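Below, in structure tokens: the form predicted on its own, a single chain.
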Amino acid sequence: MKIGIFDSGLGGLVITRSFINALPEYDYIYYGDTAHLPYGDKTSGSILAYTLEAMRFLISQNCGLIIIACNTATSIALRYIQQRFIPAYAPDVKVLGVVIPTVETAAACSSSKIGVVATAATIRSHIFEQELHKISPAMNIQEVAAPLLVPAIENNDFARAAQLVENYAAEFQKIDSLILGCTHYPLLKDCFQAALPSVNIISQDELMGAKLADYLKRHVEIDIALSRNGEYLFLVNNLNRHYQHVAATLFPGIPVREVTGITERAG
């Protein structure tokens, strides 16, 4: 069984490369579903249907243990898969999300105002306040959507993506730490340190490796049934030159591919 790792884009790399840092003897495929991206601005309709695909997608790939490194995914999609989704289509499989290992990360700061900064949808579902709050109800937590990051992100417009965070980085007041809340944004993390010098960053792809090990040495029965071949497999469902740069910079080496159904093309 491998471990499968899915995003609507960049960001999901990111974090399969803290997994791999971490963890690199495992075998991981990881599936972007860059045909649909940004998923900040659908409906939760459309993001549940989305991520639902990809589950059987991977779950067909021999994928024991899913991570979503999506929190716009994880904040819509999550629930349902794991208590209605999982159980009656493949109940060995596990699926995890990527808000809960940050947010306590970010409880652990002891902050007394935390900031989460992420897509529109993300920031409607309020799910990083809700889990906050659940570890610390006294929290004060402030919300920013950043609906323009991701798409200047993926559009390799950098110089744009570095002035929309001073922007967004501007509409907060008086926070101690910032939950980067989507998983494209570690790609900015140093603008948003520059942009709140004395403010503590959580990163996602800074703490995502230690958790996923974290969880594996604290569920047995879920590590031993993993491969471990040192086999890494990228897809994607829209590839461009762009992307293939991203994943060569992070990855070089490793070819990222186009599938459609079960047909490939190398990138």
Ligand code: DGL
The other form holds:
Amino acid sequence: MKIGIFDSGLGGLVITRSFINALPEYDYIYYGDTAHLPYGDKTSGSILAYTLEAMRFLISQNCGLIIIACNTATSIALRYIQQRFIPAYAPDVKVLGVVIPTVETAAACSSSKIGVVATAATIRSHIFEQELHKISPAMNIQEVAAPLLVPAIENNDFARAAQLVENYAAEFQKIDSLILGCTHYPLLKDCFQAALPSVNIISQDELMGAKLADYLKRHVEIDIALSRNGEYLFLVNNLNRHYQHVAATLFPGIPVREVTGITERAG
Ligand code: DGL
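Now show me the form predicted in complex with the named molecule, since the one above was the form predicted on its own.
Then the entire complex follows, led off by the chain already shown.
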């Protein structure tokens, strides 16, 4: 059984890099639903439908552990997938998200006020606020939606993205930590840090690898079922040159393949 990773687009590659850095010996299949991005401005119904379709695909590819490496899909779809879909469809498969590990890290290193920047759908769900308050009920939290950032990143317009980061960063008041609550934002980590120099930037590319390693150590029954040939497969349903370039930078020599016909039924 392989480790499946799902995201709407480029951000998932950054998280996959973090997993492979920490655990290179496992077999990974990354699937990006690039035909439907950005997820952040979609309805909850569409996000759930797309995510379910991706789960079916990764399960059909023999993934026994799937990480939804998309905060938007985690916010909207993870609970339904864990509680309703998986028990009925593939009870042996484990599906995890990215919000809880991020919130655990943030709560451990923040003292006064945490900021969260994420897509519109993620902010609308208030999942970061709710999960942070479960750990630390008195925690002061400020959430800011950044609906224009993912489109700028996916369009390879990093000059515009940098300007947008400055604008969004200016909305935060007196935060000591900032959660980059979208897997695309680690690509702009330096911009966020420059805009908020005294703030501790919590970036999922720096924490998810260690969190997965820790999870597998604590769940030996899952770990022993995972194959370890160091094989990495990258699949998207709409491949463009910018995507290929970012993938080639992060994973030199490993091609990204386009797969078609797996999301037509969703949305
Ligand atoms: N990468 C996704 C996330 O972590 C969002 C990108 C999108 O809007 O499609 O939220």
